[in-house]
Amino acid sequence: MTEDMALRISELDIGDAAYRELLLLADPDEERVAHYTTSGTCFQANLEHTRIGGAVWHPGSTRTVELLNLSVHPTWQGQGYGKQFLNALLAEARARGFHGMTVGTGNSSLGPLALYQKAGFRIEGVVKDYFLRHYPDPIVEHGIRCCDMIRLHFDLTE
């Protein structure tokens, strides 16, 4: 990543069959992103004119805003655009008010796990069999079935 390359975000109405394309990388449920796409917060990540992320969040609360779905283009993957998008995203929900932030992601989703951890967000509990009960296909990541959600928080009043 250069310096010349920097990312941009923007919040974005529903988007186009790309921008899906992109969150369905994150999430295989394409009814479940299309869901949610219509009733959360869309956002994008841009470096020049290329949208590389997507990114739906959900107020869960008064004080808590739910990051649903978290992607970038696996061209652009493993070159810091994640952490700065994810660090993008808790600085506009501390900027709109928000007191903390969840996440849910899967026990097999191991890149992710590390993301969000490295970023300050603590496991705050497990929802045993999530992807079993609620995806008909089965999930597999680096040869580990997807069964139970990983919820973490984090608290953006520190």
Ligand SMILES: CC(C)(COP(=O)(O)OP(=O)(O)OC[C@H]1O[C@@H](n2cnc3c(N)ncnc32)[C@H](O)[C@@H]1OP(=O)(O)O)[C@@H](O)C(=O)NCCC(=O)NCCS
Second form
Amino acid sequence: MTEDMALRISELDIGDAAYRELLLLADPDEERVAHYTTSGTCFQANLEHTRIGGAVWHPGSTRTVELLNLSVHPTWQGQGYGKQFLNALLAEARARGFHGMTVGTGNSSLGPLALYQKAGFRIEGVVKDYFLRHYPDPIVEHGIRCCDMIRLHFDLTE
Ligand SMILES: CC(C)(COP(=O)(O)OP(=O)(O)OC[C@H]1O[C@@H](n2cnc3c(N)ncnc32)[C@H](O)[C@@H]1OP(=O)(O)O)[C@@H](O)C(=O)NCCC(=O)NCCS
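Switch from the form predicted on its own, shown above, to the form predicted together with the named molecule and output its structure.
The complete assembly is shown below, putting the previous chain first.
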């Protein structure tokens, strides 16, 4: 499908338990993850025969695809694979005729906020209190309470 150096991405028909485990790194809500692995389009990222990452997207309105989850296994984090995986997904979305990709992440998710903006995503909005309303247990990252969803958009037509 798409090859970026040694990383290969491919679509999965349905996510198995190990795949869902990987996605839980990005979203602790098991029910939500189970739902979108059946309703969305599932991708995996492989290095040779080792699956190191998973991502799901949902076609949205007006030719926009919503990235719901992007995860790299902890063993493989911090080595540039998240960036390669994201770039491969953007290329795939462009090849499939989408005009934009959107993603939502927490105000406390400093790593993903850096990753998306370095890749060219721009902040387009904030959903106030999203994580307070939808997640019963408090989420804290880097000593910051996760309260709001930061919405980002990548223009695939440029
Ligand atoms: C977020 C995630 C996918 C990034 O994958 P990764 O392989 O670790 O990221 P990379 O090594 O490719 O880093 C890409 C860029 O983001 C930046 N970045 C990543 N994590 C960062 C952090 N915690 N703080 C600051 N910058 C960070 C890196 O500096 C890098 O920029 P560079 O290319 O200029 O050096 C991975 O850490 C992960 O799976 N996390 C848990 C799940 C998650 O939170 N997913 C996001 C859901 S919205």
